[in-house]
Structures are given as structure tokens and as C-alpha cells.
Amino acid sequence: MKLLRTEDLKRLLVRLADEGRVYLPRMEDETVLFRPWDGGEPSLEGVRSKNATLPPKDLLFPQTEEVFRFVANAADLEITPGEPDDVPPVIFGIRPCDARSIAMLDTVFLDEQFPETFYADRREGALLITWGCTEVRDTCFCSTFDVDPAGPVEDGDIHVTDLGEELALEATSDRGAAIVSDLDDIVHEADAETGRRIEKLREEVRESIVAQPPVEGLAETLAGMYEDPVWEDLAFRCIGCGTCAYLCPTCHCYDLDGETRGTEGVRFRCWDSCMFSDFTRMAGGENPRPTKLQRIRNRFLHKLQYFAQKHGVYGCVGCGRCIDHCPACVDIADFIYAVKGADSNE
């Protein structure tokens, strides 16, 4: 483990820079946010809050992006594919959760027999600098998914662990070994009794979740509530906003779509979601999921149904996003706990 003074975190980020465009959480009016470092001196206000409002999945996933352009005549059609920003993206404090949350789209979008060819392009050379939480919300329940809030973790390259006037540095990948090592002007060891202070700053933290719905067994019992009632309670209190899924680090669904103007026109791809009334409503006017209920529905059991049944792991990471910012308080933890049968204050 090596100890970066916080007052050299620039001297840090130029070098990662030597690995592409560096991304800081920034406080925009009371919204964190990743954006491109200018190069001046960081802030740490952002980095340092509780986690950023939206997750930094843009980065790799973008809202919206250019598929193709063409133009058309009488002779031919002339199509000139869309290209994704060839400088990887280097994520700098991005958290625990969010960093397994970019393990998901990893296992979605890169299948091995249909890979997402524009993803793929750009986590290929994406680098992951986590960024322990030492505070959570009320609203945080990552640790029901095996997600440790202070670190270190697999998903990322490497973890930063704040403690005030310094930063300790631990590799969590082979590349982020490599950049480590080279790194010996800037840093210096961490000694013994600084360790365990690390490591009780951790356990504090991963005592502080309050909420830790019970998980185990969870897709099965679902399997059997299809037509169970307490899907009209939250159909009720839903208004299909899909604030939900525009928050949510590991919601991955997306629409094709265009427009033209004489000859020339463009397609692009762009972020959808599955709580919007016309997410699959076919060309002919049907619709197999009309109602709020049935969408609704179809959400909760891919988080914590159908994703773990395909891939294994729950399509969920409890960064508790969706949870702080529905305007109609449906709360996916407490779901959970009504699903088991267990007590949310407990």
C-alpha cells in the first residue's frame, strides 16, 4: 500500500492522464457529476461527497450516440458509421458499487457471441480508480450484494482510501500495478499502524449500512409471485417517470432510432426504459406490457429475478439512486424485505 499526500493529487492525475481522458466527480448547483479534468488543480468536493448523483456508466454507455449517417440518390447509398471517442476513459473515484456495476454491462455487452462492438471499443482501454466510501446513505444497501462500500475491490484497477491529508493507494489489477510502481517519486509506504487505521475506517463504514434486505433465495421466491398482489401496490404509487432507470449504474436497455431530412439522414442509439409506456410496443400498435403494473412488474423481476437466473448475480448493485430520487417513494429495499418477510428496521 502506498500513501499519496492529497495536496499531490494533481501530480497524480497527470499521470493517469498518460492513460487517457481523466473523469472527476464535480459538484454542478448540488449535483456530482463525472466530468473531464481541465487539467487545474482538483477538487475534492466532489469526490468526497456521499457518490456521485448520476453513475459515470455514460462514460462507456453514452445517453445518446451516433450509429451511422447516410446519404441517398438514385445511384446509391452511402453510409459512413459512427465512431466512439478513440481516448479510453479514465474514471478516477468511482465507487464500489458503481465500479460492479460496470462488471454487469460487461457481462451484457460483451458477449462473447454478440459483443457491442462501440462498448466494447471503449472498456477496452478504460481504467477504473476506485474511491473508498468512508460515509453512506441511509439509502445504500450495496453490502446485500456482496459490494464492500470501503474497498478494496476487483472491479476496479486501483483504490483510493481518503484519510484526510493523505491518500493510500492499493493495486487491484495488473495494470494498476504497473502504474503503481511507477509512481515511487510521489509516494512513499504505508507503515503498520497506518494500516490499521485503514482498516478500521473500513469496518466502520461497512457497519454503517443500516439496510441490508435479505437476498438469499430471493429469484426463487419471486418465480412463484407473478400474480401476486403486491404488484397493484406498486403500480399504485408509480407514475412511470423512469427516473428509475435514467439513475440506475446497471440498466442497460436502449432504442434505435433516426431522422432524416431530404436525402441525408442519421441513426442513433439512445437510452430507454422499460417503465415508458411504449418501451414494447410493436410497429402494428401492440403492446405486450400496456399497463403500469406490467411494467413495473417486468422491472423488479429483471434486477432480481431474470438477470439472476441468466448471469448469476443480481442485476442490482444498492447504490440506492433509484431509492433518493423517486418522486413517489417506491423503494426497491423495502420491496425486498415485504418479498422475505422480514423486517426493514431490523
The other form holds:
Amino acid sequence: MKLLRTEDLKRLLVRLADEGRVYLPRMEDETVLFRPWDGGEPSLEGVRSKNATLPPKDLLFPQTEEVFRFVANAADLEITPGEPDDVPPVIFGIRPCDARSIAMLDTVFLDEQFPETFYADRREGALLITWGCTEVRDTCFCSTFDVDPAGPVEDGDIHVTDLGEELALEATSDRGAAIVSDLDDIVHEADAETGRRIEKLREEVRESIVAQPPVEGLAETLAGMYEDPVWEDLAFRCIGCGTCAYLCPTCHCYDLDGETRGTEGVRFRCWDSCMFSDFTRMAGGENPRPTKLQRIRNRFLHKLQYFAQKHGVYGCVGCGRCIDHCPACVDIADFIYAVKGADSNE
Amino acid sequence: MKDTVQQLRRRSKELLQEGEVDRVLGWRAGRLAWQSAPAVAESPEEVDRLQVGPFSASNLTKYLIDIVRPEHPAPDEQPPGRTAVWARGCDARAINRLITDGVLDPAQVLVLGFSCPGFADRGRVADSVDLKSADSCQWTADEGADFVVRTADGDVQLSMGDVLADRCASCTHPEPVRCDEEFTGATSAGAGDRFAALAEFEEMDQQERYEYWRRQFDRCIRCYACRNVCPACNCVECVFDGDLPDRPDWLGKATDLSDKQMYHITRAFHVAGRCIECGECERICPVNIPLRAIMQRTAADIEELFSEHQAGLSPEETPPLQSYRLDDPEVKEEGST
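Previous: the form predicted alone; requested now: the form predicted together with its partner chain:
In what comes next, the whole complex appears, and the chain from above leads the way.
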């Protein structure tokens, strides 16, 4: 484990900039967003907040992305494929929950048989600098899904632990190790005392996660609850907005849409939300999920049953953003407690 | 406030027992201390879970729309009957909004009004209390405090004035402007400065304002929460819900800045003169766009251009932008008829 003086962070970022375009969480109007580093002295306000408002998902899976352009004349059709930015993202300060969510997006988009090439291109060169949480929100429940909020976590390349005046760096991939080995002039080896201090800090962070809804056997339980009245209460409350899906680091549904002017046009891919009433509406107007109940049931079952059945892990990392921001207090952790007949106060 | 809640519960039970109403709309406590979710009670027993807490922020009116105008009625759908609603000033104004807009028949609703104590801003409460250790929130009659946050480390007493949400601080009508039965005894949030959010913009020149709003709208993720939570956004089908087979896409689904601006400008114009000033749009915006300032600006302009007007104070109102008068000063000036 190496220690970097926090005031030398810029020098680390300069090294990271060799690997791609560096993004870090920035505080903007009380909202924390991953923004490109401007090359100046970095502000720590964003990365030291209790996680970014929006996950950095859009750096790998943009909210809107051009798939191709076309010119269609009477005689021929000319198609120009969209080209993703060829500079890979270096995502600095990504939290363990969000780093795990990228492993989940990999499962979906890097399928061996049908890889999603736009995602794959961005993902290939991407570098993740994970940042251990030092303070958690009351909505956090990542440890439920075996995410370690303090780290070090294996879903990235270098793990950072914030010690105030110093930042502890641990390489968690070969690429990360190569970068850390280049930093000899700005880092020094951590002594045993610092190691003990870090372990104590991490233990405190892990213990501060209050919610631990029981997820063992959850997918199996839910498989028998398709017609359960539990959905009615959720559907009553839900206002059908896209906040939960668009703030979710693991949601990955998208739509293909287009704009055409005369003989030219563009086809693009954009995020979609299963909570929108037109999500499943087909040409001709038929809609297999015409009610909120069907839509919210699909959202929860996708995360907690179907994804688990298909990929062996739940499609949620417990970041708590949907709980924090739902206009109507729909709470996925509370839902799990209710389904498993458990008490959230125990 | 505790007494008011007891009175509301007692009366709600009576109404259900006597068959006067089919259901009662209120709020209920959630898993976390600051959660207070919209809730419905269809039997006297279910009324016990209804509460009004320091965080009961949601405007309940959108749920009335779901009841009287189900999205996808079942073949054997029963008529919606009559719904009792626990209503503060903003809820009552929103009910008037729905009646004016022809969404709600006054006979379908029974308004149990109460004077609003104001609601707490979660961020401000979190400055005084570690919400991770908080179990629940309760009103208190103790001197110098309005509510108590019960935590693992003991009770924390808070005064609403110290943690009041901005939207409640600028509220002009905490009392239920429309109600069938009124439950008094509650403290009131008090008359605020309706246009308080506009002050900071007066210092900016046009370019600065443009840059400011560009930055705000650039953050928008088009989740449509501001629309879905808004009582004035009550169209059966919204122009922004795309992919309708028989309608053009007025707005691309792509999320570039011009699409986002187009959405917000269109919504602002559609809601202008009809916004009942509950501030729900701003409360729920996940990326903190100060949406209330836009609505305050349009309301201030309407006062300047037309006449004094606050939406939702009466179901008989004609929203200024939905009326046409031959003696309109603008028409006279141009000398046309």
C-alpha cells in the first residue's frame, strides 16, 4: 500500500491522464456529477461527498448515442456508422457500489455471442479508480449485495482510501499496479501503523451501514409472488417517472429512435425507463404493460428475480439512489424486508 | 398537530364506517425517519396507519387523478365513488385545479382540510441529526420545538422554522382554501414572500441568466418527475410521451441541451397561470434544478401583464392565459377588435 499526500493529487491525475480522459465527481449546484478534469488543481468536494448524484454509467453507456447516419437517395443508401469517442474514460473516485454495477453492465453488454460493440469499445480502455466510502448515507445498503463500501474492491484498477492529509493507494489490477509503480517520486510505502488505522476506519464504515435486508433465496420467493397484493401498494404510490431508472447504476434498458429530415437522418440509442407508460408500447398502439402495477412489478422482478436467475447475481448494488430520490418513497430495501417478512429495525 | 391528526383519523373512520366515502387519502410513515409516503385507507382499520408527519411532503392530488381516471380501466372497473382527502393549502388548491380543468367532479371528493404546519427539508434536518440513527419523527407539544426525531442516541427536538423547506417558507396559503370540513388547531407555516426565489436573478444580466439556466437544464435527465408530480400536468396523454402511432414526435428522445430546454420551456408555458405553487417539482428534481423559480417568474409576469392572480384559490377561476377578452388592454392598444 502506497501513500500519496492529498495535496499531490493533481500529480496522480496527470499520470492518469496518460491513460485516457480523466473524469472526477464535481459538486455543481449541490449536485455531484462526474465531469472531465480540467487539468487544474482538483477540488475534493465532489469526491468527498456521500457519493455522486448520478452514477458514472453514462461514461460507458451514454444517455444518447448516435448509432448511424444515413442519406437515402432514390438510387442508393449511404450509411455512416457512429463512432464512439476513441479516448477511453478514466473514472476517478467511483464508489464500490458503482464499480460493481459496471461489472454487471459487462455481464449484459459484453455477452460472448452478442457483444454490444459501442459499450465494448469504451469499456476496453476504461480505467476505474475506486474510492472507499468514509461516510455512508442512511439509504445505503450495498453490503446486502456483498459490496464492501470501504474496500479495497476488485472491480477497479486502483483503490483509494481517504485518510484526510493522505490518500492510500492499492493496485487492484495489473494495469493499476503498473501505474502505481510509476508514482515512486510522489508516493511512499505505508507503515504498519497506518495499515492498522485504515483497517479500523474500514471496519467502522462497514458497520455504519444500517440496512441489511435479507436477500437469501429472494429470487425464489419472488418467483411465487407474481400475483401478490404487495404490488398494489407500490403501484398506488409510484408516479411513473424515470427517476429510479435514470439514477440507477445497473439499469441498462435503451430505445432506438431516430430523426429524419428529407432524405437524411440519424438513428440513435438512448436510455429508456420501464416505468414510462410508453416503454413497451408497440407500433399500432398495443401495450403489454398498460398499468403502473405491471410496470413496477417488472422493474422489481427484473432486478431481484430475472437478473438473478439469468446471471447468478441480483441486479442491484444497494447504492440507495432510487430510495433517496423517489418522489413517492418507493423503497426497494423496504420491499425486500416486506417480501421476506423481516423487520427493518432488527 | 398531534391533535389534528387524531381528529382527521377519527373523522376518516366515521366517514368510511358510514359509507360516506369509499377511501381516504393521506400519508403514512416509511422505513426511514424522513419517509412519508402517500397512502390510501379503504377501511376504518387502515386509517390507523395514516399520518401527517414533518416530512409528509407529497401533494396527494395526483393520486386523485389515478382514482377518477384510471390509466387502463379493467373491463369490470367500478365507478370511482367518493374519496376523502387530507388536504393542506397546496393540496386544496390542487383540487381546485383539477375541478377547473374538468378532471375532477366536485362530488367525487370530500376535502378534510387542515392548516399546514409547513414541512421539513431533509437536508436541513440532516444538518442537526444523523439520519442514519433516526428511527422516527413525531410532532411534539413541548415548548420551543415542533417535532422530535427519535434516534438511537436519544431524542432531538427541532423547530420547524429552523428546518422549513423553501417552498413552504414562500407559501401564501397554508390554510385549506377549499374544504368540506376543517380541522383547526394546527400551527400555520405563515404567509411568506411568494416571489422569494426570484431575488437572486435580479442581480444577473440577460447573458448571466442564460448561462445559469443553460447549466441547470444541462443537468436534466428527462426523468419527467417534475411533470408526473405536478397537479397542473393532468393531460390524459402528454405531448412528450413519444411514439404515439397517430402523432408526430414533438420532441426527440435524444437528450441534448436543446431538447431539454424545449421540454422545460414548453412545460413552463403550459403550466403558466395554472401552477398552484406547491413546489413539488423542485422538491423531487433529482438533479436540483430550481424549477420553482421558473414558475415564480411566470406567475410574476402574469401579475404584471394581466391582473393579480393566484391559481387554485377557486374552482371557478379562469386561468389568465386561457381567457380572451375584447377589452384586453393589449387588444385596445393595437386598435383591433
